[in-house]
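Shown here is one chain on its own, the form predicted alone, set out as structure tokens.
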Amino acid sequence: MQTELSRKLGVEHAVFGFTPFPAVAAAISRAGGFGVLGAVRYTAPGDLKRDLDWLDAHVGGRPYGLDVVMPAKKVEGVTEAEVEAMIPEAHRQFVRETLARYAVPELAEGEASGWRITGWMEQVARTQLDVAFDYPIRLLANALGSPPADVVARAHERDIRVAALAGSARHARKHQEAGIDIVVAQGYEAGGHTGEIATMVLTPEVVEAVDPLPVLAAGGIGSGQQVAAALALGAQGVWLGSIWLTTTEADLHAPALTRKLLAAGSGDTVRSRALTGKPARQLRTEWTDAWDDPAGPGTLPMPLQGLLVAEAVSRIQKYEVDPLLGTPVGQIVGRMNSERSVQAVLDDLTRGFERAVDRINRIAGRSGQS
């Protein structure tokens, strides 16, 4: 599953795995694709070196990159506690109740909320990048699209190519007029963060509006055959995550999301605002379902959501309250059947993908015979 793009980046397989877990994108990378460390989650710029100290020592010397979620435009001057008091206290009372509905614990005293995330702040994600950039990384991609002018050019000093996620083709020729040297096409049906085009319609799309920059597909693609599918298209790689989530190398800390996960089928996602404010998919759960109800407070812009629902969704998955546990993931999830090493889901999609092209090769060389 070779093309140009994965030669110039000296990897085997053009497959790009987005992980926030630094043993699955070791292992992604060992195993011939191109792990993509998530930096979202880390706000202190400690644990992020200890991660990437970790990491570089267990790649066995392959290439590898990392994600960050920063926005285009400088905001300067705006403290994490300014944002927070703009909060209105009707949420706050909305979360207590849905809480105490599902008689949520509390955290123990002085715990801090482990999935409170502020990496989509501005100073955080530059804080992460002048750590980031220690390291021999070979791609910074961002979630939020382009980032701002001189962080590309930071990047492109250091000879880090740099990647942007894109659900529209005005969005990606945004980012090659940015500068940026991979688009991210990231259909509807992708986890996380995503637009309302699908896959098979967005990629193409995409394709011819920034050519000649590469193009990763991304949504919805879980195995071999997709794969070929995408290549197909134009793209010169696929950009996976939601598949890394059931790995073996995972560590989700909730025994009962994986079990989730694992009983989940396609349509037993949604994309909704509950999670950042902004629309992700993710496991649909009574949760989310509170927060799309039209008799509820309605959820609030990017970044506040995220900063009101931190310690409720901590405590959600501290205490894996089943019918609120949820987590990021595309529609993918009704493939992803079984708990498999990160080597396996890749030999997976090698077979897979090599059925896909004999396939191809054998209606090719009937209809050449005709």
Given for the second form:
Number of protein chains: 2
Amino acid sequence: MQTELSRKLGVEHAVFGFTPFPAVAAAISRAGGFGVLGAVRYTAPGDLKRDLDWLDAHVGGRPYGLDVVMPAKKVEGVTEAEVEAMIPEAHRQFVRETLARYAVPELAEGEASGWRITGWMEQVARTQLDVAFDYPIRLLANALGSPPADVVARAHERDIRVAALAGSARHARKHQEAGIDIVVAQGYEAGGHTGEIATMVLTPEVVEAVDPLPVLAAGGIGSGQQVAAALALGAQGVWLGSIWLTTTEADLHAPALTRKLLAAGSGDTVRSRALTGKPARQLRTEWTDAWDDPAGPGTLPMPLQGLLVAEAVSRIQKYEVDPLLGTPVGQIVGRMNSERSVQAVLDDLTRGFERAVDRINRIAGRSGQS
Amino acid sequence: MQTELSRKLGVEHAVFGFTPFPAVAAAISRAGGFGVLGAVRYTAPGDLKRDLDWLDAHVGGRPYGLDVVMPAKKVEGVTEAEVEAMIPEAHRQFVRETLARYAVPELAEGEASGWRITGWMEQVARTQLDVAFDYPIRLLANALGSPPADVVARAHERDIRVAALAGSARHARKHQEAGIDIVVAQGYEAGGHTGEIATMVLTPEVVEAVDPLPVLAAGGIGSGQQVAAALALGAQGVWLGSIWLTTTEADLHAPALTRKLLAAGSGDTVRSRALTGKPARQLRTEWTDAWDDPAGPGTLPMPLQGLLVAEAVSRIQKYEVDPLLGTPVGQIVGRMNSERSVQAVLDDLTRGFERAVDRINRIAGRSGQS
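Other form of same protein, the form predicted in complex with a further copy of the same chain, not the form predicted alone:
Shown next: the complete complex, the earlier chain at its head.
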């Protein structure tokens, strides 16, 4: 599974794995893929430094990357407290009522919310970068919009390739104009922030739009057949996030959530603004239903919604309140039916890819050649 | 592009083309694909007979099929007038007001609405079948749910294969239990009635769910790369509808609509209940926006919505009222940028498929063998 891009980056398989867990990122790179650590949950620079130290020591000398979130629309020069103050009381009341309806316990007095999303804010992302640039990362990905020009320049000085996610050909062309090196075309079926255009349509559109930049396909990819399909569509690799959530190396801190993921079908996700204020695919729960209900107050724009629900999401996760418990995940959750090691997932992807190539060669009448 | 299914059906390419136009269906079959005529717009049996006579005479002896619509939920033993009487006056008023706002002219006194969708009703579909079974059709497809058991039996007596569209693995298994022969897995990105699960995820799920039944992939397929992707996902062929709308053989009776299709991007469609009462992907217009607006009365269930809007849609199409003018079409509308012959489309698909196979072989390290 070798493309021009995977050869340039020195990895065995053109499989890029995005994950919030250092153990998963390390295992992906060790297994011949390209592990990318999601930094959004790190709000304290010391925590990111600790985990990058660990990752760097456990990656076996293989290349790895970092994913940050710098929204295209900035909330400039304001503190978290000032942003918090923009949240209407009616929305805070709705959070309290919804939590009360499900008898969600409070955090202990003084206990910090473990799940913050202030990482969406640019100043937090910049602090993360100051830490990350001390490590030999080979790829810097940005999940929302193009990174600022000075960030791209700093990365390029260090021979770090810059990637950015795009949900349309127009977004992808903006990234190209901003000097980024790799576009991740993220389809509708993907977990997390995603647009309306499905991977089957989006991938070739983005490939054509930014040619000759390499494109990674994201969304709907969790098997070797799907890898083959994405590469047939012109991608130079695949970008997988959801599939790692149920690997043995992942640590969701909530066994009930792992059970829900293993049980969910492809129809059990929803594209909702409940988590961050922008549409993000996630498990459909009574929590997302409450926010998506036309009878409710509706969601707030990013970054307000994320700040509004941060403590609530922490409480739901800590106490594993089943009807409300969710996570960003794509439609391939339907094939995440057993806990496997990262190595087993990679083996399955590469073997499935080879079988799909055999099949396509038979259909093309080239069966004697495979 | 030969699969077990295409060989059994005696066609050169595993490309199934659904179209409401006999000239397009004939051209698809003559070009080596499998043309399927959509019967839903035929309410008078004489019209269907006339067009099947023409199709049979122009198909060059190649196999072809018919697509009918028999909803799983029937409106039994009621007349069209009785169904019409179920439509609330507020909805009729909303239609009148919306048409007035755009100054849509009335049809001439006594002029019949050219665009009826009473073909959704089972008795109409049964009349269509009585006509169609006199012709050597090789495939009978049903667009909504499994066809009734007696219809499947009548088809099988005549050696006609029965296909049914499915938007989930569960629907597909129901079709299998109902004795159908081929499942068309129709993804979210498809034109017309479609579910939430994208083709990339849906296709392999349905293939596994109904194994060993053959599956056709539908939704998001308009290029040879996309054909290769669908076949890599395990499909035994592809089912294309949208791509033919801008062929030279198609006759939309509205040049303004052809212009809109040629200009539209992949983001210019919407999955809306405006047309039939069930979610169907179509061009997004001010007409769909009006129905999807939470401030409006909303849509009625099938078949009421279709009856409610039939005359309005006729008027919008006849007078080509641009802001309201739409049609069912999938996200691949973004690559429908020029009017081409059906033969040119087929040539493009097969050449693109071969290039995609070359590419995938290079990535798999089998480049010397392609």
